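Below you'll find only one chain, the form predicted alone, shown as structure tokens.
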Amino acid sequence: MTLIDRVTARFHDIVGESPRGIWSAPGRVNIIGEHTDYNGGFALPMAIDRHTVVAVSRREDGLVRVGSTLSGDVVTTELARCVPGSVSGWAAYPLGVLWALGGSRGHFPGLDIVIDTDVPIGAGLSSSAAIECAVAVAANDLWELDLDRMQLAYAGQRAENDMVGAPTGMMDQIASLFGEEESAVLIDCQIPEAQAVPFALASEGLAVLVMNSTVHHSHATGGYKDRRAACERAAVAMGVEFLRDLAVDDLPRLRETVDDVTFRRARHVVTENARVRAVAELLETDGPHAIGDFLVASHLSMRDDFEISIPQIDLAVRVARENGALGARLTGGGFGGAAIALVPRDALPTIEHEVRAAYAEAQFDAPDLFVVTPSRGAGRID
């Protein structure tokens, strides 16, 4: 049964009729550029062929009813009461988007929303942003808001920051909304601006392998907030608005200005910004075969300077590299989640076998391994 079939059936169970339409938004993997977004920097994600779908209809009583195929719970509330602090748990993501789009001001009809997804939850593949963006494009259509995609990305970020309480940037939402086939999305998070960068894998005999550790993470927990606070301290100490405004040449002065932990957190961001720009240029000129070393350097920076990796991720990265991957790195916010490996297609079976064997030997829970391809961004599908 497809996502569309499942979400339609669940909608009918809850609402008693077929939905007005079905909208979809992809998850994403970040090729490179971690924790740069809220520092005003650069990131290079791609939308993937794993999606969240939402079945939605209008209702005229001012209520919002939200259900899911993943839970028996159905959350019902007045649209006017969709404000920060009014709801917690998974329903905060879709309801937060409705609030960010102005739903609590009382000008719009209510909605019935049912959600389904095949984006792994808590894996660092932006399952939350996929929900936000699918709901955003649906509400944009049904409420006739005529907002552009960057405005919808802002709404998703506001939902995550203010309703959910996760201090994220908007890279995930931009990736989900601006994705294109055979392309990555180069994001300047300060402007913000998004542009497609060629990332044609099949014609180059390559694949992106996701190695999900199955260790769940949450951006609303303390580790993520601590890293962001350290970056903000470093920017203040150097008299700049964002760490994006620092170059690698500024690092010696930064080292003399802040404590060691704050310095290492900032060093990751400053060097990661440089890596993103280098990878984007290489993809335009030499193609994906040329970027492997930058992926490895990014992972080492996240492991040693930003300290957001975990043993399961480090093991997957090491084993993939030892068995033919051109590069591999943690993807997502860290503290769990997934790694990606850029892999020659003929090496995929060996790498998958060896990663599973290494996890078993280390007595880790079995990883979830799958290949993803660059995909189109959010929109109506039925």
Given for the second form:
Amino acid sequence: MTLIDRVTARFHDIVGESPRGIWSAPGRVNIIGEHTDYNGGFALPMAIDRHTVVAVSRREDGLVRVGSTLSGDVVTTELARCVPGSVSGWAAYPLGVLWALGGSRGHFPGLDIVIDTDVPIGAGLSSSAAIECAVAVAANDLWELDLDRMQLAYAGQRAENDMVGAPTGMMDQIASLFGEEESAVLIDCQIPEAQAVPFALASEGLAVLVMNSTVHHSHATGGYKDRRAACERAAVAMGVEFLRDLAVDDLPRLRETVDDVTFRRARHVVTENARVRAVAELLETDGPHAIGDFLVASHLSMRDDFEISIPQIDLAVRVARENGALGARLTGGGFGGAAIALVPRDALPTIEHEVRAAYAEAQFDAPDLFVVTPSRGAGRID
Ligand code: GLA
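What's the form predicted in complex with alpha-D-galactopyranose (GLA) like, now that we've got the form predicted alone?
Time for the whole complex; same chain goes first.
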């Protein structure tokens, strides 16, 4: 059964009729540029061929009802009362987007929304942004808002920051909305602006392998907030608005200005911005075979300076590299989630086998391994 069939069947169960339409939004992997987005910096993610789909219809009584194929819960609320603090749990993502689009101001019709997904949840592949962006494109159509993609990305971020309480940047939503086939999305988060960069893998004999550690994370708690606060401290101490405004040449002065931990956090961001720009340029000139070393340097910077990796991810990265990956790194916010490896297609079976074996030997839970391809961003599919 396809996602479309499944979500349509569930919509029938809950609403008793067919949906007005079906919209879809992809998850993402970040190729490089981690924890740079909220520092006004650069990121280079790609949308992947794993999607969240939403079946949606208008309703004329001002209510919003959201259900999903993942749980039996159906949440019903007045659109006018859909504001931060009023919703918790998974429904905060779709309802947060409706709030961010102005839904609580009272002049929009209600909606029935049913969600299904094949993006693994909590794996660092932006399952939350995929829900937000699918709902955002659906509401944009059904409420005839005529917003552009960057405005929809912003609504997704507001939902996440204000309704869910996770202080994330905009990278995930921009990737999910601006993705293109055979391309990565170069984001300048300060403007913000998104631009496609060539990332054709199949014709180069390459693949991106996701190595999901299955260790779950949440960015509404703990480490993510701490890292963001450290970056903001460093920017204030250096008299700049964002760490984006510092260059690698500024690092000696930074070292004299802040404590060691704050310095290492900021050094990750400053060097990561430089790596993103270098990789984007290399993809234009030399193609994906040329970028492996930058992925490795990015991982070491996250592991040692930003300290957001975990043993399961470090192991996957190391074993992938030892068995022929051109590069590998943690992807996403960290503290769990997944790594990616850029892999010659003929090395895939060996790498998958060796990563599984290494996890078994270390007595880690089995990893979830799968190949992803760069895909088109969110839109109506039926
Ligand atoms: C999460 C956040 C993004 C970004 C990454 C780290 O995915 O949602 O905004 O900060 O972590 O690069």
